[in-house]
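Only one chain comes next, encoded as structure tokens, the form predicted alone.
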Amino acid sequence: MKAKSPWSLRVALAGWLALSASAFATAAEPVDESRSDFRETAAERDRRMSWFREARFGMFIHWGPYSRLAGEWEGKRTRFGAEWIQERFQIPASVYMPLAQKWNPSKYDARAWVRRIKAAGVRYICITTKHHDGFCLWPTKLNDDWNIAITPYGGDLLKPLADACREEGVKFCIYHSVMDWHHPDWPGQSFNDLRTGKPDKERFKKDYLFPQLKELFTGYGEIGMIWLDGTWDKAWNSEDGRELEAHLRKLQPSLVINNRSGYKPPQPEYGFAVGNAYSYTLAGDYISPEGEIPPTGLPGIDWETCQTMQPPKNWGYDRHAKFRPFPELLRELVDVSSKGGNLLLNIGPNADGEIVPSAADRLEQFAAWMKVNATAIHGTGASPFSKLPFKGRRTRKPGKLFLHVFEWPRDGRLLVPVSNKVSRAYMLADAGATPLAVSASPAGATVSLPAVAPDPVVSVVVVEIAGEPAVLSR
């Protein structure tokens, strides 16, 4: 694809906000009453989507049965998707559905979880009430073969996660796969053998997906965000998505919806190449991209990019599969955060409910940076530079900006290329400290660092400005 200019991507998505009724509509008209009643004006919006701005950070859990097999079968590897496992290899559903009624998740702590992820600078929690399996982490009404009641440990997995999000400050948000290879009703997947009958889609909205919806969203309190997935089956069309939007917004009309509801509005193109147009559909409040990051911000569109710590994109817990360095998740987090948008990292508790320890030294060590640095990622904005002078990144607030240096400058000067006078600089680290000197020239302010980096990893220098940045063009 050929690139555009960013003024030409920004005209784009201008023009289709102005022709889409979609809830992405920054305009005071309400939203298009053909897809529900639920109607906001521009500001009622922003309030909604509030919380989900501020946040930067979140965190995706997978975690069900696929869990004990913990990406094998009969001596066979995954080499992607755990998760997965069941359609990698085929397993007929007589055979994967005894698995779960081994499961028990005996060490689960959801207080423990939910203080370590909130201890790492986590602001919600996204967890898979029901994956592609269909199984269910809660002892749902709607089906009695196939939930956490039928396992060892009996009890409600969804309840006390959903109760410790709420005590800790932590927006319990949920997953949730239309896709479903148990359903009889579901379309295709061959390797359910104990479907009987023909697959009707109707029957399994009206009678199965919406009715399980609305026990998710009348029993487990506000819920803060849906993460919808799996509905690119060809027998799932764009009016599908419509009716699915506007079934969720009737159950909470705060709620915040990930853009894979089906649904496809008009759609307008993107400037860069997309590896997966899935996560790039412009619906519900947000974008998804997933496991990548647009190469620019995206102005007047929400967006979240969702990654995994255990590469290649294994989300449910893999024992084989090895863990990304917490240098490049920590730099990912401050990438995204430049450009505007949010990162949901993913982590796959074991079968046991522990988070494994190669997924805890990763929070622990943000847990360490963000006591020091969570200012300069919660409640930012994207960077108003489109190129930098020195290897990091920049995010920012009214009269801040936050330079996040990836490479400790050798001649200890950091170049800030605009033409607001500097009130302040000082490092993150060491906010009571002497302020750095700031000297001025027609290419900006030169910060005069210290001699040593304060962090390994990203160190945050802070520069106090009047005003909107007044860009100088290099």
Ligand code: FHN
Contents of the next structure:
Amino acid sequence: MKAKSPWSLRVALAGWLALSASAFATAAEPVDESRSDFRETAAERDRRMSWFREARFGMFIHWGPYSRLAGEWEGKRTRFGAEWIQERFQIPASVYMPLAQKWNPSKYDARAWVRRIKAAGVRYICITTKHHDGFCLWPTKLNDDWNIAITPYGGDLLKPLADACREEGVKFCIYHSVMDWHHPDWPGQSFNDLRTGKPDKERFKKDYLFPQLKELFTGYGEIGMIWLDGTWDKAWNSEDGRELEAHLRKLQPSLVINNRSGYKPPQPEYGFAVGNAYSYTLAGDYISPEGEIPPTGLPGIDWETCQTMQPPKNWGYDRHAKFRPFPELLRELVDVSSKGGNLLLNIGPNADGEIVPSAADRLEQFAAWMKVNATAIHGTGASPFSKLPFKGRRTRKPGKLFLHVFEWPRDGRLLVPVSNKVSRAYMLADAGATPLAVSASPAGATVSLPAVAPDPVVSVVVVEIAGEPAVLSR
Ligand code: FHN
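With the form predicted alone already on screen, would you show the form predicted together with the named molecule?
Below: every chain and molecule of the assembly, starting with the one above.
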């Protein structure tokens, strides 16, 4: 696809915003009542989205009966998508169900999970309530054979997490797959060799999907965001997605909804090549690029890159797959933040309910970095620069630029291409904020750096300026 100027994206976006007038109508704009009775002004939307935009860093949790298999079935490996193992090896329900019936996450300690994840600087947790295999992590009343109540654990895996999130001040969010390989009425791909009768989509929506969502939105306190998924099956269409969004808006008007309900209004061209077009669908409240980061920020569009720690695309725990190195994960968080997006980084707990050591280790490294540098991530805005004369990224807050330096300049000098007067510059890691020397030139402000970078992966230089950054084109 020929790269288009950001201008074309803005024009297309204006069209999309006008089309979705019913989502955030101002008094003057007409409202398309057919879509839903959900109405909000742009200011109300900004207030509803504010926690999400401030957060910058969320944690995805993929957990289910597939975690018992951990990417291996009868000696064969999935290679990717450990949570898709039932599909990879075409395991019928009659064989897969006894697996779940033995699942006992006896070491599950939701409070310990949340504390460890919160320490890593994560502001919201999004757990799979039900993935494609249809297994429900809560004791739903809407099926009696495919939920946590049928396991030796017997309790509710969601409630302790929702409670711990609330007590620790972390937003509780949920992932919910529409696609359901188990339910007899799901009209798409199924592995339920035990089901009888003919699938019926309307019955699936009215008697299962919608009432289950009501269970979740009335039984676990306020839910920050829902991460819908599994709506690419041709059995599910845009009108189904619109209905699903409208149902959710009625259940909780404050909810943030991702873009994967299946609803697909007319789409803009982004002006750059995307890997997974489904994840870039412009719908709901934000787009969810999967395993990829937009090349530039997307002004006017809320977005969140979701990413695994165990490539390629292992969201459920895979006992064999390697974990991505921490430096790569941290620089990804910085890159996403510098472009005004969020990172939803995934962990796959093991069958016993433990955060496996390799994941725990990376959370600890995030915690150590965030303890010093969190202010350069949380609540920051996108960088005002299109490119920088050093290897790194930049985020900003009013009156402050945070320069995240990946490679420490050999000459010890950091050029900041702004014409603003710099009132102060210092290392964020320096508790005493010892002022660094700054010299002005037509190219911008040059900061003299300490001889050694305070952090081996990302060191943050704070540059305080008056007013909006006046960027010097490079
Ligand atoms: O098929 C799922 C996959 O298992 C995983 O949940 C990811 C997370 O972004 N979403 C779907 C693939 O796009």
